[in-house]
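First, one chain by itself in structure tokens, the form predicted alone.
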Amino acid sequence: MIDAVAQRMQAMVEAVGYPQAAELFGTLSGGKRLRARLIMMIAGESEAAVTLAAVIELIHAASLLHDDVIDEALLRRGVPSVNATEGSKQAVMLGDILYSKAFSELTQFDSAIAKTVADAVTSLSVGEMMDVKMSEAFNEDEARYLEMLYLKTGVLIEAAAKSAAILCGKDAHAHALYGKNLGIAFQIIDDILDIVSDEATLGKPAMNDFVEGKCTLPYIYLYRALDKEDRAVLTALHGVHANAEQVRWMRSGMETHGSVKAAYAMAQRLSDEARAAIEGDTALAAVLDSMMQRTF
């Protein structure tokens, strides 16, 4: 049914009536379609579920287009980004088309679903602003970072799970908690992989998050463990291209102080809370297991 979601998304964009937009959209990589899969797992494979999944995935695709422009990213999922091949203006406008079309399709749903998704997009935009602002200086505030992760990543996965539950009459609160925790934990694992994986696996340079100004949990935990002198070294490396020796120093420090393990433990706690919220749903529990075992 994920193919049906992809086809519905393409049809929605084609219905806009601007062939160039539909053609450019067709070049985008679909990724894991996590939000769509969750909707289908929770709400089944009805026409309404397919449409809701397509709406959520259009919103996600739009946010990634804008995110790549903000980050000046040249790659997305290992292939050239739209802003790299077509320019930032085209990427922004395509994102706007996807957002607006998604909201147009959203009007056919119950008001509770529409509000859930619309509120999530507002929060998503706030999270993007927070992320940009936080990249300007080294951030050592774990709570602030987790709030940003929730707004930027968790909130749309939360909305997907909650709206799917509303669609089929399941416990919306429990599924919202599941989606929220899954989303935050998913991003923490992503942050860890940026540090422990290589460029070939990631499809982008390793440890690129720190170069872009992102102080993810392993860096925050490393900072806490260092003395004053080494903290100054770490903060000086924030937002710059570290050389091989500096990269080894950071990785060695994280290994010594268990920074990556501590970040993984946080993701595991969130996963355990999510599992408890949907106790008995083996399919959704399996998604958590798969997420925690990701290697790319």
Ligand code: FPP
Given for the second form:
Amino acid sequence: MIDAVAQRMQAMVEAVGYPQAAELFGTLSGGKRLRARLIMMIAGESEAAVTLAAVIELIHAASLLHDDVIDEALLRRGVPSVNATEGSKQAVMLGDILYSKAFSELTQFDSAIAKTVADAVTSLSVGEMMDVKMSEAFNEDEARYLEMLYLKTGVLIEAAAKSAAILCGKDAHAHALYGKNLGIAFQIIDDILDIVSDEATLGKPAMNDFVEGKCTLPYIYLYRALDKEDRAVLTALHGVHANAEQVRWMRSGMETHGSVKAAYAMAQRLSDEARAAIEGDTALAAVLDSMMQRTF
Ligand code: FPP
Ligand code: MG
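Return one more block: the form predicted in complex with ligand FPP, after the form predicted alone shown previously.
What follows is the whole complex; the chain from before opens it.
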């Protein structure tokens, strides 16, 4: 069924009528398709569900194209990013094509669905703007960080689950709550993998978030546990390419103070809240389990 979503996405981009854009889009790696899988699980395998899943995956793909330009990232899902191979201008414009085509397709849905998805994209953009701003200086504010994660990642997953529920007449509020908590937990796991995994597994450089200025939960928790002197050492490493010894120092500090463990516990709490929201739906509960156990 995920193949049907991928085919629909390709067909939508081909319908734009500019073969170069469709060709470039065809070279992108699809990723985990978490949002599409959720929609198909919640709404069933109808034509409308495939279209909705394709719309949301196109928006997600657009946001990653723009994000890689903003982050100046050279790798995405293990292959060179579009900004790396074609330049930032092409990456931005391909993102705009995907994003506007998705919105055009969105107009065929009920206005409650269209508004849920459109509002999510506004929040997504606010979240990315916050992320960029927060990356300029070391951030130790956990609540602010979690709010940004919710906007940047949680909101679109929340919108996917909620709009799928609306589409098939299920409880929109419960599914939105599930999607929101799943989305934030998903991003926390992403942040943990950046620290505990390696480039070959991740498909992008490891320990790179802090280089990009992102003070993810393990860094915030590590900072809290350190004394004044070590806090200064940590904040001095923010936004710079740390050498191997400095990377080891950060990793061992996180081990000693249980910073990664604490971040994992936060993701687990959110996952439990998501599970409670959709009580009894074993398929959606299984998504939570595999998300918590994922290694890439
Ligand atoms: C990845 O974060 C970025 C996002 C999940 C959202 C990006 C959103 C925008 C660029 C807003 C514009 C939206 C549209 C639809 C045009 P990350 O950099 O922390 O993760 P990464 O390591 O996967 O890059
Ligand atoms: Mg990025």
